[in-house]
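The data below hold one chain only, encoded as structure tokens and taken in the form predicted alone.
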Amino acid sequence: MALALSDPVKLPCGLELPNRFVKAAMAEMMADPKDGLPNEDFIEAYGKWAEGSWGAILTGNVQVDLEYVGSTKDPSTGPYMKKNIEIWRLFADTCQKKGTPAIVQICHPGRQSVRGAGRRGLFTQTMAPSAVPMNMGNGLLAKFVRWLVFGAPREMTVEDIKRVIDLFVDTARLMADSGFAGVQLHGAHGYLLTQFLTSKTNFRTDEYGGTPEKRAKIVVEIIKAIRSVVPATFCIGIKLNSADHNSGDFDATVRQIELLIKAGIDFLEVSGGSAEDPKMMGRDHLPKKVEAKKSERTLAREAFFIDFATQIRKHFPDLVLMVTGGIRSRRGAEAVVHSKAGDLVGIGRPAVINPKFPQLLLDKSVPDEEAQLVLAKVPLPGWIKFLDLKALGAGVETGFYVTQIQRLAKGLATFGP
């Protein structure tokens, strides 16, 4: 089997990634809550990844609305402000100092904006396509947690929607002017664009809801508007949640992806889960040591969302697909590429523990049995198991790796659970 992971990948916009490994987006929680700008900690951490021989580096999500952010320490932008370009340019230069393209993940949390995050008041409602509250569970405790952390959203007006579109475009233009290679729209994990795309949270009957096409309208308008203000070689990707391809949801998702391709996306990353049901954290998936006798199909299942990606490939053979989640070994990554489920392999948690993980996997002198990084689940305190709230378990998992990123930023050794 040829080492396909070392092959370059050229995106439709013309941007060429030197290999197939992408450092996936992960929450850093290091920005100053006062201005949301990247600081020295970001420079130090991403400087380590810049040395890692990645095909591309995806930043953690950058919130486009200073009023509504996902957590208190998320980086954020707001309306286009030329005075901030130098700060973002330093960030871009650091990520790309060895020639690796850096892509900024941009996001609006919608109803998943926690109380106290952003510049909105503590009791100012979040906003969403429809006034559908978070579902943290049916018990009284779950309902109290939902009220305490998120409150209840209000339905967005058309004016709200137009403002959010402008904020996504402003952020993309700022990143292009700062020297980044592209942006990725965060349309997964229960954030605002996901809330529009799915009928589970979008009950609108106007131009932004009611059919798969109308639910995708906000995303299509964002992509087209970004394309009109950035260079032709600037990359625009999107991260989407997987869907059950045995249900009607899959047909709707296929139709929406078709519209996104026509609007001008360069790649699609397959993910899944939300704050309500955090599949992306893989709490039910514990990687085992990869054995040489395992089949390619079994190896590919290191990836959490491989089945969905495989089905999408059948509909869109030329779409550049990125599969992220659970990939821990050279054999697993190779299997994803050779099965044609993914063109790009997203690596998250192993990238934190070993910022130079691609160098290990691409080194032909390292045996397959050693070209891997197996990570256990983060142990959960007993009280969390007793409460039986999925979001709390995911929060512990996220918190552990956030701490490791912060250690990376301080020049300290990182370690797995």
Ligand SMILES: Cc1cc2nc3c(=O)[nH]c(=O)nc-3n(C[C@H](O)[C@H](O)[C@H](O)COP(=O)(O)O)c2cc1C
Given for the second form:
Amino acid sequence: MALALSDPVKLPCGLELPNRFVKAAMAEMMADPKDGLPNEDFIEAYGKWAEGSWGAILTGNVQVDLEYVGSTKDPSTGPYMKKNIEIWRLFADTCQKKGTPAIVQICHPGRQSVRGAGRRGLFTQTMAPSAVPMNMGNGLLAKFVRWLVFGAPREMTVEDIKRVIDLFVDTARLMADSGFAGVQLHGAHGYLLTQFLTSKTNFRTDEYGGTPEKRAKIVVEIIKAIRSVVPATFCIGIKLNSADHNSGDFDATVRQIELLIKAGIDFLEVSGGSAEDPKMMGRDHLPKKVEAKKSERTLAREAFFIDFATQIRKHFPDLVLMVTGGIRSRRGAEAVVHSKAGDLVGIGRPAVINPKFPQLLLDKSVPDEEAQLVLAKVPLPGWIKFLDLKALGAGVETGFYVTQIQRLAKGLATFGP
Ligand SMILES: Cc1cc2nc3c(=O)[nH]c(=O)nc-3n(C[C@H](O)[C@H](O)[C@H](O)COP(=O)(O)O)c2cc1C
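Switch from the form predicted alone, shown above, to the form predicted together with this ligand and output its structure.
Below is the whole assembly, all chains and molecules, this chain first.
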């Protein structure tokens, strides 16, 4: 029987993805902080992913605001700069050299901008919808780490909000002019757009807060403004955090997704977690090797956020959904698509260890038991357990894979933990 995973998917903008596998966004941490531009390391690493038969390639997060970036080595853009087009075009052409569409993840970190990252001064505050500091855990150490790494944010003015909207739009236009197939707004993992969307960090009483609709206003304005400057065939996606489907948060999220669809998104990727509580890395739920007899229902549960995606599907039968996190095997990926929870399957860590992961899973001559890449947890140094900091384990996990991406960029073999 043919694999559902090898079926193409057409997005509302007309972009066709040749199969269901999407290389998920992974920060490469390789840009030179002086200019934030993708350099030869990006060309080398993405050249490998371009050969991997992906349905689409998502880049790691590209920061839209030179003042506030996530980490010191994130690529970043700022206001539209024509002179940089050739560099971004080389990046787009590299990703797409075999015809795979490449989508740039664009991001503003808000209060999650590390001190010293970006062009603002070391003691210039981060900014966020409301002046709510990060919560890195209990105890004095966690508070000290929060102060040291992030400081406390100031509440954004409406002028700040308009400036950030313009920066998202300028970045999307630059990417469209450079030949990328689309952009994905990073509306997950605790970054600025999530900070607006959720009532946990948005206490505003003006037009950008107070109700689910008002909290989504910045995102809706960004999508509409991007749509007005890019070709109709340019794709706009979003990555969103899951919400507990038995709570008021879930109803608010459903209402917000409805608005995002009306504004013109092409696909929605489901993830979860933040720098405070990095659920997206799923360190407590990393899948084991798939045995022959598991049911499809159990297999779909390889995906960390399958329950949320299943609930969202009930509300939006036609929305193109991408499910990312924990998918390691052909049978698991196939079960996600069969269950209809996800049209697209996002692959993060396995894509680093095997940049041609889709070729392994789509090759029917490879038996099911071998069509998987099970990865152990990255081991933590012993001293970490003495620190009450949830983010540390995920930080070590991410750091390991960043090093592996950097090995890809140097033409070296990559290896699992
Ligand atoms: C090294 C690394 C960097 C990441 N950077 C990003 C990022 O820039 N943007 C993003 O949305 N998610 C990022 N993630 C999260 C992944 O996109 C994905 O959601 C997560 O790794 C779970 O998928 P997996 O289990 O297939 O790895 C990163 C993950 C890793 C391992």
